[in-house]
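This document starts with one chain, in the form predicted alone, laid out as structure tokens.
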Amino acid sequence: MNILITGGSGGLGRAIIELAAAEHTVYFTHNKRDCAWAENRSNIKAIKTDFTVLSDVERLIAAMNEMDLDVLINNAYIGKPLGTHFHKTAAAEFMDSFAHNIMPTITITQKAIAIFMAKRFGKIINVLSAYVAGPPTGFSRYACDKAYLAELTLVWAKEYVRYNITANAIAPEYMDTGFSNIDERFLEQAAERHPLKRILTPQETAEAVMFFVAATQQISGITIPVGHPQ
């Protein structure tokens, strides 16, 4: 199958990249991380797509027309996770995310769907975020966007079953992958708090990503919660 991933450039993303790429073609798109890692790997193609402009958004789709597309896994988050408090988080700052998060992973989305109703078949599967039931206190406006992504999931897994198109989603608890740039006593604690003294690993979330690439059509509208809550 073909794949595109959205923010694969690290952490989860490349995790699940390493796993896809034994068994299928992989694009996935990345900014400013160095993807050297990537090169020379005939079924893997990194996409340099910054989503904060509409010209990389544009070109990405474009792109797509010639991907004959299978998968799509939007991953792929802008900003930093971890904010203030809620009352002193500026408005303007939930709309910026809104813009930079959700609108391309919603025109990311729709040319996806567009490609699958042609062929009757694809998948869509959405990283969201165990915070989305419960968010600790500076993550407002990550929850509030990974939120508004599960009720996407369920949008797409009614409106177009009819197509054989399935949507479904991961919800992972916290993953190490210095996305956060969190403080190693955090880290610590947090293992130490952890059922299984330890962090959850991408490599782990990757495989609950790759259950829903494997999975039959007959599974779509679901959330799968990965890793034990803190």
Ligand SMILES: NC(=O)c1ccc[n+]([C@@H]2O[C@H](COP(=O)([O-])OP(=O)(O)OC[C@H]3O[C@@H](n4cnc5c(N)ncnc54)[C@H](OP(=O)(O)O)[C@@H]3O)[C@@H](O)[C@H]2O)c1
Given for the second form:
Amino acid sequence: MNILITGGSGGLGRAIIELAAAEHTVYFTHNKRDCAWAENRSNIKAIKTDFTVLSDVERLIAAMNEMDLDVLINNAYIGKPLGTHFHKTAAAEFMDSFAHNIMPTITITQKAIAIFMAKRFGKIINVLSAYVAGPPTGFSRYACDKAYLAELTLVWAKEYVRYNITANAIAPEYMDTGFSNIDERFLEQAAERHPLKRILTPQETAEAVMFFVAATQQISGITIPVGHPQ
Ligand SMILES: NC(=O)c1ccc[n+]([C@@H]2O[C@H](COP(=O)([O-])OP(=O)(O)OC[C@H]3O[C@@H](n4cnc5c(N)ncnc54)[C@H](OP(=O)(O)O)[C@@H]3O)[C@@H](O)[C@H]2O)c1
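Could you present the same protein in the form predicted together with the ligand, rather than the form predicted alone shown above?
Next comes the full complex, and the chain you just saw is listed first.
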């Protein structure tokens, strides 16, 4: 299959690429990070895309015409997850985060759905967060962005089932990828809270994503919690 994953330069995205590339062709976007590790790998192709720059997103959407896509994995997150208390968060911060995270995801997914509808096959996999179910203090903007994506997962699953297009999601707990701007104490607490007394790894979460890549088209509209038994 041909897979496009946004934000594949490191962390979870790269862990997914390493698993997916064993069997599939993988296109991925990156922004600031150098992706020399992807060079000279014939079935992995990096596309520099800054989601805060409209022309970059438009260029990615044009490039999708050549990918014959089967799977879209919406993984990128622009900005840091931890902010401050809701009442201290500038209204513009919510607006900017929506513009940089949700709007590119919407336009990229619209393009993917057009490709999937024509071939009567497609899979959308969204990376959410455990914080949708229980946002800790300071994560309101991040949790709300992810909650919006959770709702889109349900919309896409419902509207495109008759085109054999599925939409599913994963909601991982904390992973030590350098993404979260949190302190050591939070890290210790996250490990302590976990029944296995250790933090979830990106590789373990990537396996949950690969479950959806391989899954029957009869599974759609579900979210797998990863690293936090409910
Ligand atoms: N780490 C966690 O604890 C955790 C828990 C639950 C869910 N998640 C979710 O997992 C996903 C991946 O996060 P991660 O932990 O693997 O962190 P990460 O390695 O920092 O991944 C974030 C990705 O987004 C890309 N990105 C950042 N700014 C961008 C921009 N302006 N334009 C385009 N792309 C941009 C980054 O690209 P560059 O690095 O090249 O700039 C990177 O590839 C995110 O959706 C996150 O919300 C993470």
